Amino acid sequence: MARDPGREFIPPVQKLRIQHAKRGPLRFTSHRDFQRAFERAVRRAGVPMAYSAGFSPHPKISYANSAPTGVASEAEYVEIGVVQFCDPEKVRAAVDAVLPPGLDILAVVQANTGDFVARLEASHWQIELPGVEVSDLATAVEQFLAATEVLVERKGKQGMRTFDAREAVIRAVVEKGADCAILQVVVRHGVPSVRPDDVLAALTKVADLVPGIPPRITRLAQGPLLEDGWSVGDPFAPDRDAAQA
């Protein structure tokens, strides 16, 4: 049973790391909306959550590097603390069963290692561009990669901010899709984070590439950079390896 926040403080005995997806119409779910849905789901699933101490206890949940609203993702990550040892696969099935279709729990592992957020070094994004010719996209990407700096602007809480969108892009490959041109791009995480819409703004700046139809964007992977310098690995691998050791 989930713990009553009114009871005494009980420290977590186990941490679980969860990978979930945002698919279809649920890609328009904001981070705050997902937080509310996820907290309801762990309560309905009977997960024995740990809570913070203090006057207003909160469930021990940490969210890592969430995708922007409107963007689909196969690689969102959450860490929770529980007051009883749980079978990760049973938690995955129970929480997935009470979340709406489109917010899907893909994997759960026990946290056997530290520094999880530090492993999320880069993201692999797929950007589908209906109405854009593959040749036009390839030309724009070539000009973008040849540049040493491409400054873009984004409005934030403290006003307009200008930053370089080129430095964070490790790899960009153009593909032909069934009905559109597709850009596969690997972006290194940093401050400020360079998002897919920033990459598109940079392509518009260097090559006047303006999609006539809103792009379809999906984060395919998020994790450590592998030895080749541009592939994104599985951030759960160290936890799985430690469990088998």
Given for the second form:
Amino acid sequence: MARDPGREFIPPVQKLRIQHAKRGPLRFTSHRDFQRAFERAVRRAGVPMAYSAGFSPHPKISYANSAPTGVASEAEYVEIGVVQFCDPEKVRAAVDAVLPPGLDILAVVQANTGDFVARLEASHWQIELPGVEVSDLATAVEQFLAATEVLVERKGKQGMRTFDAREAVIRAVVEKGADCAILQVVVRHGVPSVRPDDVLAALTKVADLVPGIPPRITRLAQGPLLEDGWSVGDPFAPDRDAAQA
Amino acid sequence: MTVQSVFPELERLLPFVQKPVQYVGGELNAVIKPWDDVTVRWALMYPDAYEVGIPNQGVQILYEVLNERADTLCERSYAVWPDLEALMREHNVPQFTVEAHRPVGAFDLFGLSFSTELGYTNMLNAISLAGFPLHAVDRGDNDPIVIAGGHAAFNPEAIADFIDGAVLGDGEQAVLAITDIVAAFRNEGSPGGREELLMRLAKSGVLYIPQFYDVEYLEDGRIRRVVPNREGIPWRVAKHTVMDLDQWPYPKAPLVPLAESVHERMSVEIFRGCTRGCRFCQAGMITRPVRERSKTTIAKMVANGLEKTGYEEIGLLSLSSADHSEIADIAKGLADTYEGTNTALSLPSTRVDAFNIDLANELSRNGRRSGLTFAPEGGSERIRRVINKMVTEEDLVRTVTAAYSAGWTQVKLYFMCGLPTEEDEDVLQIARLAHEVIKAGREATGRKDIRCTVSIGGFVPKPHTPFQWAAQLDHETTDSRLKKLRDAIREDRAYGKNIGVRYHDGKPGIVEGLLSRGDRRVGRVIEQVWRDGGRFDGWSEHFSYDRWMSAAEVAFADLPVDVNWYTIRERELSEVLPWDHLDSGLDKEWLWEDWQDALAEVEVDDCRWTPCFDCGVCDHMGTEIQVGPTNTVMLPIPMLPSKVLAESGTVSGT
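Next up, the form predicted in complex with its partner chain, please; the one we just looked at was the form predicted on its own.
Then the entire complex follows, led off by the chain already shown.
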């Protein structure tokens, strides 16, 4: 039965883009876990959220490619709609204050441009591999980069699917860490999206590299590819430029 | 000596388990205190999965009450799923708390809240993972004191071997009293070790300490008597009752998990206790008398809780929320205050009357409608007299029709199967009632798409109720009765297609019955089941009836008792019941009279609006009914101004 929800629908007057981190133990939050925590946080922070119309109104929030559960990130992005103009820096401080430590709001800008999600062209992942020798990792990466295609499998909603993990990898650099070998890898976003665990699966496939201890993975950046073809830029730059113009 | 976090070891296991977020903590309003800053350390456990345990109000209240003390810290632990358990055993990671990931075995006290007996195997698993002895008598000075609480603790005999103590009744003041005793003992340098500490706790009357009582049996298996085996131990241990809930407005800062839980809302308890006198209801019997929280305190708790949690829904909790003497004012006041804020209000009420629908209407003014559940409990008028649920068929049909007319297209009806004196015919009446409800609803609304769901639970007789002497219905008869009911509902296609039926088979109820009216000999069964891999018995995918029955066969092999003896056997007045030395305040004679009234199909009224009928509670416990009206006004709580708005007009960039 169609019933008048008895609520007036107020359209958003401003959109805010938010960069947040997922750190330490809280990297084990799933995308849905973060969504719930974030929705409660904006309410507690008094952010005047815009809501969808209908019986079961939802706050206007869109999330861009979230990092997998268990993977830390310094570069997750969310866009919200508000019904009163807000000061982005006040929103950043207020929402950050009510989120648990480990879910941290890093930056907030007013959306002054379109096509934000299209701007998230690639991600820079840092993969720390405790117990793996740098030389072993370097050899594996060399073999991986030399290949034109490395097919890997991943279980998805429709069962196992096979896809190429090589082509999306734009850059892969091996470093030495305190207790581990580190792989810095820049991966272009696409369909299907190649995730850091797919890159690791590819290394296992080409060079039998099997980490004995679970790797620590962090997304360091997400954004447009810069002119050099492999650096990941700040996706907020166009919004900041437009604000100054 | 500072205790180290086990998180570095645990962290390596988390990538391999389902929903790792449930093990990492990070809840809003969680408290972490330095280990060395306090004298007394509590670990509280809800012995089920995190998603079920985290919203539990009992644990949240005690957590806060304890952490408010400067000399005390309190952390929480939950049952780990078998995938993580296997890894923890392989890598020697002990049972841990979720805040600071400290090992449970390092705490002074390990308190478990049992809403249901089906959590017992999870307790054994947690103790085993924690790495201290399973049996209370084997524990040493450095092992935690294991304490059971919650409704199941009113007969903790089945777990008597595994717990050091049990708290009966409201926990707020009890945990503080226990903490006082433990703190004093520690400050004196722990003279006399564990035995002395348990003696002090037992003598104070705050805790029931099973190992200080011997149970003697008759040859036929019944209990001869239960006697204290130490000087100065009380013959009976009484329940705790918190009077004046306005003085205890907890939780003040409800825990909000990162993981999804079974209750995605904030709860405010609006009163405790219930005197409706439903004879099957253990909660209504053991939580007497009714103690209302004032509407002023309720309004403050709602406003404060919303601010502290960010939840979008508030549930007003109690055993029968529509029975608060000022519920109409409360509903209107809250609906007025939160109108237009996207805050939903819900009132889990199952009363079968029009007032219930008025309330639901008021609370859904904001646009969000919660479901409506009515609980006639018994299918026939006769059986409703037996269980003292005073609802007529006319009440039910009229009420549900009113709900359909008010715009609800679906209602849920809750019944029980296996009630004392029940025949097939009593249960088959449910089909007729459901047909009547749909028929009347269609006539009243002119709509064909109205629905009702009939939900049926198996009745399990519980201690401290008039039905504590009753024979439980065997699971074969339960199942066949439910099948006949399902067939009868479907028989009439014209109505049947609009009626959903939900029920479970009768087997888990038999195990619950064994545990809830069990004595100390049942402990062997629980231990055997746990050793055979029993975990998460409240989950149908983990529960195994066969495992319980084969364990019982082993455990009872040399005893004159078996599962049937505990479950489907009717008891006599003269029999010593395993929980007779535990005092819920109810007179055993009154309970027996009420049992006889049940058999004679005689109803008993509610003492809130009729004279006292001497159930014994207020006399024994020195308590009294606390109900309104208070003649106070419920003031709207002003919303705080937002701190994030731009100074003026538009904002340019950052």
